[in-house]
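For reference, the chain that follows is the form predicted on its own, supplied as structure tokens.
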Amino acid sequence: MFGHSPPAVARALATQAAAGLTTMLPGELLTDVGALLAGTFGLPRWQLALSASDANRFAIRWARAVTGRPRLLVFDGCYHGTVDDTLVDLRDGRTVTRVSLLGQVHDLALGTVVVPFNDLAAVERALASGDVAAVLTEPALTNCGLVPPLPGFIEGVQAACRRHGSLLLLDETHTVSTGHGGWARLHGVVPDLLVVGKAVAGGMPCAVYGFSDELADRMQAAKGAAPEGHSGIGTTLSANLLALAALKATLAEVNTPAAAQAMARGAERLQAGLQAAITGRRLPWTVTRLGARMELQFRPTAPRDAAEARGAMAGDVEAALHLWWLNRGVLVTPFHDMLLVPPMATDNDLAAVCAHFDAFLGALI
């Protein structure tokens, strides 16, 4: 998101590597990192993990511990890494374990319920059972195709959680590119738990999860009431010295409001250029954008849920476009037609992407 080797992160890693890679004790950078995380994302308490998968896994365990409830609610088409509880699909109105999983033994539907994204009524019905510990969601679906939330949807989910005693856990691993502080900070939503991975430490294996003071007290009480032994939360390498150094450098020098503004300006230009090419060729397609992230979708408007997003995919066209761009010096993530604009992208870079796209459409039709 900020480039493949941000200079500030590279310097911090080199300096820290000369002084120590990891220890079994907290590093001195923890207080600085905690203050930077609180200032960036707006929650006061933080824990570290090695990946967003781990952070989500730990946050789910905490949610079940403090609420005493067994079930998790996720949305059809969700992606939260390799967390077992989230590897489920909605099929004919039922929650089912994904058939693609390798080595799966347990029925994941026993602990998870799936409902469609942007469907508040379905959320209400699921939470009314009184056994859902938390709703885990991205602010916008990103892995099944970009599906933005309808106005007020995430706020409605949070209100439903409060009415029914469930926690709201937002996974901003992908949507942190919405702007400085992520989607939730920009929209004034303060979740009970917040997970950020991938770019938060400039590409080093690191993720974080934050939570409120009130929830921290409940977590402390749950831990204190449990028997001695491993909690299933945390690993030896969580908060290692290299991760802390990269995290501090990224938050202080790389993931800045100025960088976010540059990304937003570039993304607006890129979206406008791509959409102009589509309109000029009279194609019923759209470019759906969320901050610095956008996706070409083969439908006239942004999808409302995962089913609509899947129905708009055209794998052969996507593969051809990736190859077309690659052969002209433009490398994009080989995943749908998703583009993410970094702060160092120039007007010439963006113009080249759009020009090659327009030429592709001319050759295609």
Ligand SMILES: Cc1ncc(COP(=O)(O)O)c(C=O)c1O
The other form holds:
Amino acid sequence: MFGHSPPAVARALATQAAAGLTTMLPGELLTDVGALLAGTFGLPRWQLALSASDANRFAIRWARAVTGRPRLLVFDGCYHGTVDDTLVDLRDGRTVTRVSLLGQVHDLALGTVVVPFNDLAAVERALASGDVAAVLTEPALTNCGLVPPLPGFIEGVQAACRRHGSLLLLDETHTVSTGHGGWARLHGVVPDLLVVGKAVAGGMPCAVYGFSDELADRMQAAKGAAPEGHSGIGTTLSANLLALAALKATLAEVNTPAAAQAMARGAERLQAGLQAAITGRRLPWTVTRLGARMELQFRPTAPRDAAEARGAMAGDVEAALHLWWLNRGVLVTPFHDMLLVPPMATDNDLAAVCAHFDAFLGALI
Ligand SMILES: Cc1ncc(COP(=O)(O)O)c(C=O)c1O
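Please give the corresponding structure for the form predicted in complex with the named molecule, as opposed to the form predicted on its own shown earlier.
Everything in the complex follows now, all chains and molecules, and the chain you saw is the first one.
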């Protein structure tokens, strides 16, 4: 999101590497990092993990521990990393274990319920059972194409959570590119738990999860009430000194409001250029954008849920487009048709992506 070796992160890592990699003790950088996380994302309390998968796993565990409820609600088409509880699909209205999983022997539907994104009535119905610890979602689905929330959807989910005693856990690992502080901060939504990974430490293995003071009290109480022993939360190298140094440098010097503005400006240009090429060729396609991130979708409007998003995928065209770009010196990560504009993208870079795209369309039709 911020380039492959942000200089501030590379410097911080070199300095820290000379002074210690890991201690298995709280590091002095924690105070600064805590303040930066609170300042950036708005929540007061934070824990660290090594990956967004782990952060989600731990956040889910806390949600079950504090509510005393067994189930998790996720949306069809979701991806939250290698977290077993979330690797489920909606098939004929039923929650089923994702068929592609390797080595899974448990029926994941026992602990998770799946409903379609943007369907508040389905959320209400699922939460009414009274056994859902948390709703885990990205503010927009970003792993099955891009499915933006309908206006008020996430706020509606939060209101339903409050009515039914469930927690709202937002995974902003991707939607952090919506703008500085992520989607929730920009939209004034304060979730019970918030996960950010991947780019949060400039590309070093590190992830964070934040929560409210009230939830922190409930977490302390749950831990205090449990017998001594393993909690199932945390790993030896979580919050190692290198991760902390990278996190501090990224939050203080790289992930800045100015960077977010540059990303949004570039993304607006790229979206306009791609959309102009589509319109010029009279194709019924669209470029759906969320802040600095966008998705070319083979349908005229943004999809409302994963079923619509899946229905608009065209694997052969995507593969041909990525190869076309690659053969002309533009390497776009071949992850469906997602594009993410970093702050250092120049107008010339973006114009080249658009010009090659236009030529591709000319060759295709
Ligand atoms: C929204 C979201 N959350 C969490 C993850 C897991 O991240 P990691 O693979 O770094 O654990 C991913 C990975 O793609 C993701 O897209």
